[in-house]
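Starting off, we have a lone chain in the form predicted on its own, written out as structure tokens.
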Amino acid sequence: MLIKSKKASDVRSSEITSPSVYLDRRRFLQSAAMVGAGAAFGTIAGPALAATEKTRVKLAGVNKTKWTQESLGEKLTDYGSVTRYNNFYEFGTGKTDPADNSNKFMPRPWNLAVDGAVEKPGVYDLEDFLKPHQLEERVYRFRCVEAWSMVIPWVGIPLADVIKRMNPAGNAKYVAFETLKDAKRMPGQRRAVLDWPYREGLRMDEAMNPLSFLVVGLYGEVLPNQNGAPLRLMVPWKYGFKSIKSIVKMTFQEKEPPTSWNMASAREYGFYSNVNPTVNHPRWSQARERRIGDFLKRPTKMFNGYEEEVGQMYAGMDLRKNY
């Protein structure tokens, strides 16, 4: 339908408690019902179902992809870590918060608005949105600013896909990108921990590039709320906190779009981002990494281990001034 109109250090994998990796068939379909008759993209049972550890529903239908765990050579983080230790401000600022605190958001009806320089504005019904695209399994490593990481199992549509669906103009350089402002709906709003709602954007290059992903779930279920359900954005060269959660709105448009943290502080989060261990942020070095559930630090990868894939588009770039 379109209508228009503590530190990673700090906490060990062992002490985060991991629930059974997957449902028996009776509670998918009984979660399944709870969602309705419709299947999401022709291939899963509500997308936009709130996925806790009473209701994690299996995605159906799911392309394995080039990017692997064995494509990548490296173990996967756990479920539990990944769904238990976060970073998602609108549910609260601990690591456990958004888990502890997302139980009760509902992403579900859900709209996602298209608009500025683009063929197709509208604002778009969810589920309708993604199903004409197949859905994929990637494997990407995950770099947050505060140097801890994680190895995920994402599933989602790559984002080229449906950019080129809406068809942006000429003149569209860039994709800006929010998520839900609703202080009922998500309780860390009503702090002023930043200029809400959530903002990021990606230059349109970044965002056609084949790395750029929009997820709806992973380790093959529909993603959990603390996560970002029900649509987040996965970018894995950059700092985790460009990939934007709880989408609710994409614009073309020409000019760099502000983003949440570059305008919280500029002089710590530039509006790139890419994940460079020879730029320090200020207050910390990101020369060095800790993976979630290992002990001893990492070096970090320039871009995050994807220079193959990204570095031509920095090509000529100061990035240390373009951080």
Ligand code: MTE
Given for the second form:
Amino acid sequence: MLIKSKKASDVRSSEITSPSVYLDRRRFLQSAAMVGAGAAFGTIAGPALAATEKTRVKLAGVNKTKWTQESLGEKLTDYGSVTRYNNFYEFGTGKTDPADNSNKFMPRPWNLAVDGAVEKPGVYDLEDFLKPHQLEERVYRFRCVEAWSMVIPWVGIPLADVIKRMNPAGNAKYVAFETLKDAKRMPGQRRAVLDWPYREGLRMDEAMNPLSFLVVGLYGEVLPNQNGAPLRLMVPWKYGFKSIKSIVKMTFQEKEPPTSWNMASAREYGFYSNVNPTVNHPRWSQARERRIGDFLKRPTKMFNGYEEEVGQMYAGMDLRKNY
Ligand code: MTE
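I have the form predicted on its own already, so could you send the form predicted together with the ligand?
Now the full complex is given, and it begins with the chain already shown.
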């Protein structure tokens, strides 16, 4: 994001897998998925958390929700673009680097540490951690700060349910998240493009908002490595960089946590990072966005179109200062 001189909104369609190449790959992948289906599971079991481009694994027992493609009334972004046009600097800074460089990454076994001001701190095996929860599908708009956007059918669990189960203390005003730091497994961390590990955070009311979602899959399948396997955040009214990938730690704390992009350039990236067409990035406008797959840009909506659900959390705040 920071180190790009070319505006990412100028994505040429040639940079995205063409439909025919994609269809061929898809045919191959479908047969791979059928082999993978032999390792299918009741809820989320062992092999499920280790999907790669070559082993797509369907997630079983995923409930539908009110956040459907029909209720959103927008077209889904094609699977090829969702999985081959990524930001995941741990695997390189180019858009196709994450897909190209993450296929050896093994997102299991995976531990998630929960610490700070919380009743149930501990290091949890991710599969045990997820077991009490029901997986659900939610189609959300996803708006990157680089002024491109997608519509993605995510699979996961409400963050609020996890937080209720962990039961934070009264002085826990924020929840901080960290990505795995392991340069052997994440080769992009050999370069100091960011101060590793990647960090993000939410205010507690934001984290408890019904829209906040912990993601383990997309398109009904286990989350591909390049999209943040095995566990990532999805906060649809905020710019995409808030949705931290490959999470290994959640900390409940009183103080606002430092966040990676704010540490890298505080002038450009604030803590809140709510999608706001009236506050421009210092280097480009946020008024419009290019939906990946579209030719023409469209106007960006306040809070990415989720104002009704989230606007009241920021009542009285100056969103020009708290960007
Ligand atoms: N999480 C980590 N750990 N590292 C990253 O580089 N990039 C962020 C976010 N989460 C990033 C990350 C940015 S800038 C965006 S736009 C989204 O992931 C991209 O998610 P996607 O590749 O699934 O579209």
